[in-house]
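To begin, one chain is listed below as structure tokens, in the form predicted on its own.
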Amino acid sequence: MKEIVLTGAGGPEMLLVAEVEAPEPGRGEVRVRVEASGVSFAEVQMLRRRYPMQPRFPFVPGYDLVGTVDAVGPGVTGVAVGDRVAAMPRTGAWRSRAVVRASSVVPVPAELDAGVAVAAVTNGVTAWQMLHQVARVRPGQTVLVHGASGGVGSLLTRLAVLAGARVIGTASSAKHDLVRELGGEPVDYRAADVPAAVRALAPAGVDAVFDHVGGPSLVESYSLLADGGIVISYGSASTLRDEGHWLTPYLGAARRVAGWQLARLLGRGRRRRATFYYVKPGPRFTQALTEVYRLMSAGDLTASIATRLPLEKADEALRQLVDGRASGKIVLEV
């Protein structure tokens, strides 16, 4: 089988295509013949050792996958050879065959294309959970989605529109048509004053902000909240080129959020909230992905795919992501 190995810190040139023996599943595990795996900003951060608790080099990246079970380990029930499944191992998905915990796989509807299905695994669950379980967005509310043309942002925008919310989405001017197609109102994130542009559209503030940028953007996002609003931080894209320990920007963000929470408890924060979100496997993950797949099968939701590349072109996939050329999810096909 083939796998992509990240050999050390640097750029996409640090990826190596390797030929290895296919692993056998152990107790409670299944082996999946991978059809497609996703490329995410997490892998970009891993290139620079900036991703929280990433493995030591060398290792195989790959956050999520879709494929068909071709071997089952001892003690596995409920999953059989031939089942089409999705999984989010966080690392190890950039392989032609991957071993994952049987308890972590989610059935994939037969009618869904593998690339579309994998584009909804991490991104779809992230968007659905933040919108419905964290922010609890209601019809008539106004939300701000940073990076509305991206993998998570495009799904967030569409899901929020389906939920009856008004969506303001930041994106580069070249991607404004996509944001409009999704049902959002675009704002150029390269504009001199993004908060002013958002306030012009929502003078009373927004009810929720979904912020993957981090750093100074988190402060701006909080300032745009209406009374009782919430900002959800789910990334730190702006800190990618920071130096020093990877934990430093997260500590700074945690201090800000703690301060805002204290102000709220003291009655000084206009009931505004701030919180962090991190996608993780488990029953709630399965529930969310099942719901996302239901919406996709019904034709109510689709995942935007920026490009499809063969597994061996993972380095090119990361270059596109680093350069900001992608609108939607980059997919590696096996």
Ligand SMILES: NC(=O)c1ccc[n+]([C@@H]2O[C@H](COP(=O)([O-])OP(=O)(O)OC[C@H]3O[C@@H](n4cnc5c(N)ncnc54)[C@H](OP(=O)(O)O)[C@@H]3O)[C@@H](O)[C@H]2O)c1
The other form holds:
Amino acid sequence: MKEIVLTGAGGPEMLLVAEVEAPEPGRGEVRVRVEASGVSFAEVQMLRRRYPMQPRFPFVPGYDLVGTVDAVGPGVTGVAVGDRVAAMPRTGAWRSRAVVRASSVVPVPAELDAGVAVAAVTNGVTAWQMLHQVARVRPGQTVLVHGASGGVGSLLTRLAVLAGARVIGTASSAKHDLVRELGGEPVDYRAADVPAAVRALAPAGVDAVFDHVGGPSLVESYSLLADGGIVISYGSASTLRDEGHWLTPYLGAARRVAGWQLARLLGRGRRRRATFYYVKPGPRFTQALTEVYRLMSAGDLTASIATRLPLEKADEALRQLVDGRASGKIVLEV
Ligand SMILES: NC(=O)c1ccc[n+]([C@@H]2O[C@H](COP(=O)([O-])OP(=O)(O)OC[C@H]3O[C@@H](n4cnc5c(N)ncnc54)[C@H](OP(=O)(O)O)[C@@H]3O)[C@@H](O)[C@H]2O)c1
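Can you give me the structure for the form predicted together with this ligand, which would complement the form predicted on its own we have just seen?
Once more the chain from above appears, this time first in line as the rest of the complex follows.
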């Protein structure tokens, strides 16, 4: 079988294609014949050694996968050879055969294309949980989605519209038509003064902001909240090229969020809230992905695919992601 190895920090040239023996599943594990795996910003951060608690080099990257179970280890119940499943191992998905915990897999409806299904694993659960379990957005509310044309952002925009919310979405101007098609009102984050543009559209403030940009954007996002609103910080894209320890921007964000939480406790924050979100496997992940797949099967939600490339072209996939050329998810097919 083939696997893609990230040999060290640097550019996409640090990826190697290796031929290895297929691994056998151990107790409580299943082996999946991978149909598609996703390419995500996490791998770009890993390439620069800036992803929180990433493994030591060399390792096989790949956050999520969709495929068919082709071997089952001892003690596995509820999953059988032939089942079509999705999983989010965080690393190790860029393989033609991958071993994962049987308890972590989620059934994938037969009618869903593997590329579309994999684009919804990490990004779909992230969007669904932030919207419905963290912000608890209600009909009639107004939300600000940063990066509304991106993988998470486009799903968030569509899910928020389905939930009856008004969506203002930041994106570069070339992607404004996509934001409109999803039901959002686009704001150009490169050309416009984003806070001023959002205030012009929503003078009373917004009820929720989904912020993957981090750095100064987080402060602006908090300042745009209406009374009782919530800002959810789920990434730090703007600090990718920072020098210094990867933890530094996260500590800065944690200090800010702690300050806002204290202000709220002291009754000085206009009941505004700020929190972090990090996607985790487990029963709530399974529940969220099942709901996302239900919406996709019903035709209410889809994930846009930027490019489909063969697994061996993982270096080209990362190059396209780093260049920002892609609009939608880049998928590796096996
Ligand atoms: N916390 C978690 O559990 C979790 C889970 C999944 C993803 N994430 C994070 O979510 C982020 C997005 O992931 P993704 O897979 O959706 O990436 P993606 O498809 O590359 O999308 C990122 C989007 O961000 C936009 N963008 C870049 N800089 C921006 C700025 N300064 N202001 C507003 N928008 C900006 C880009 O817009 P243009 O293309 O228009 O320039 C792009 O559409 C990443 O930082 C990732 O690490 C976090």
